[in-house]
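Take a look at this single chain in structure tokens; it is the form predicted alone.
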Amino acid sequence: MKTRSLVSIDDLTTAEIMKILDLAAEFEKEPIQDILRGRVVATLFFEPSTRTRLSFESAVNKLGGNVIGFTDSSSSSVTKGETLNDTIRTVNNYADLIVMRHPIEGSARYASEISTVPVINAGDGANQHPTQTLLDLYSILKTQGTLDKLNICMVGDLKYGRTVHSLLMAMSRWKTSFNFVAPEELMMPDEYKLYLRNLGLTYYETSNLTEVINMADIIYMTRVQRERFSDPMEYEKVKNAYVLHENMLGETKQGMKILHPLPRVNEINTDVDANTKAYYFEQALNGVFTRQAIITTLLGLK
């Protein structure tokens, strides 16, 4: 690994990404191992989380390690005015690795620069979520058999959605074409579109999901995140912009899969759950194996 920490998907070379995906496949075959015996992983979640936190904890427990930490900032000394600097420097004394989610963009990079142990970014504001990206890549590779020459349709909150930003950066390493489906208020930020143009990759923007749904190898649904809006009225205007129903899937590609970083609110109707193209719950399970691979790689154990 070039860096001890994993803050952005760009911290990894393509070869390192593929190594982690190969390791994830190994852990899927044999998830219970004793690799982390005597090791402690600290999970510092300054924002609420279910899947990310629990899948990290499950990954550590299955490998024989121990977990310490907190599930929201109200249960930490942040409420007493402790700085992030002091929190990280203190936790360094207790853990071999830190997993951190924080609402402020750049917080994970800052933590990695002052920490004496590896830091994994579990989401920093609307910026990046690299471990979600790696489990997404593993899910895409498992279902499509390749990461090359795929059409990825990203739907919903493309402005604030850190999962789509990270996935775009990762998939741009291959000959990927993108369809961006969002209301005008939540379109993909210009810097990511410029990034694709500079690489010679194609993308198409629309507010009409039915216009592009049949082109997709992967439909990546996202929720409109209430917590990213300072104006409640703006959230109300766009919260139900797209809802995927089972009857919309009839003409889609046979091998197409629907991914979602979860939690969903109502952007995927429950009638989709029984369709063989729904893959979001299996995707969440893939997070355990992928995070096992990430942790053991960063600690130099694999």
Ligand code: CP
Contents of the next structure:
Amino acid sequence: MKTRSLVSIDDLTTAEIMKILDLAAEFEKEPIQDILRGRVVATLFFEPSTRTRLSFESAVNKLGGNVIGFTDSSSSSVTKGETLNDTIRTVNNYADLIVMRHPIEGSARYASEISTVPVINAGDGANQHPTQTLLDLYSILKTQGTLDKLNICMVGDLKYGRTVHSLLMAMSRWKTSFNFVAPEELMMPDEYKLYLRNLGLTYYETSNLTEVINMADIIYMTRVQRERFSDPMEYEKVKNAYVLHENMLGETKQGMKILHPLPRVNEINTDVDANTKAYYFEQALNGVFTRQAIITTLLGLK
Ligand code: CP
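Alongside the form predicted alone that was just displayed, please also present the structure of the form predicted together with the ligand.
Next comes the full complex, this chain leading.
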């Protein structure tokens, strides 16, 4: 396979997604391998991250590769006025692969068009987060035994949440039925609802979580993202819209799992953490194996 970038989940065919999920399962069984010896991966994070950056770095380290990069644009020459174009062209001299998070939508596509090495989008504004989606798919497949015809209840910030946008596009391939639970101000944008309608898929919108919680195979909780609001008063109005408590899970399906890309603020009470339906920390672990699969696939090594 040739090397290639991953900017949107739609850059991958369904067969390619399934191959990455199969590979992730192989890496879960045998995470320490010597596949990336002599290779350098650059992690360029223009926005904060814990899981995405550290799980990518863990994935590279476990495969014998090396990591360079920055965790904050203030420690790069961007603060001196360097353009993204010049940054990417420079890092091309030092790395075999770039993992980039950037606040501007479309920045990852732009970087991939300039770069001479593959670029992985680690989140571009409210747009896409395809590697999160692949680890979400891996988590869903592992816990449900299938991706087919599931009911997914997405809760919280569906307007600015790039993880739900990517996951919606991916899960639409498997005839998913969606329940969208959000306050009026944070409903799923029209473009994603149109995407589903064009595929003949159904969705239901409500602001009442209890109305749909018991139908769910997966509850996908999200954080209301303070950093996406230009008006702090608007954030204050919706920041506590949904808080999942353990006592809300009593009538939910037995095999249902709660996912969250994390970080959480208060949208999942800590009394849920010990419930067998809570899966968000295992989901974060799955990120290492999935990213091992993504890196080796994009570099044409698997
Ligand atoms: N899920 C996720 O993107 O988490 P981080 O922001 O910590 O990378």
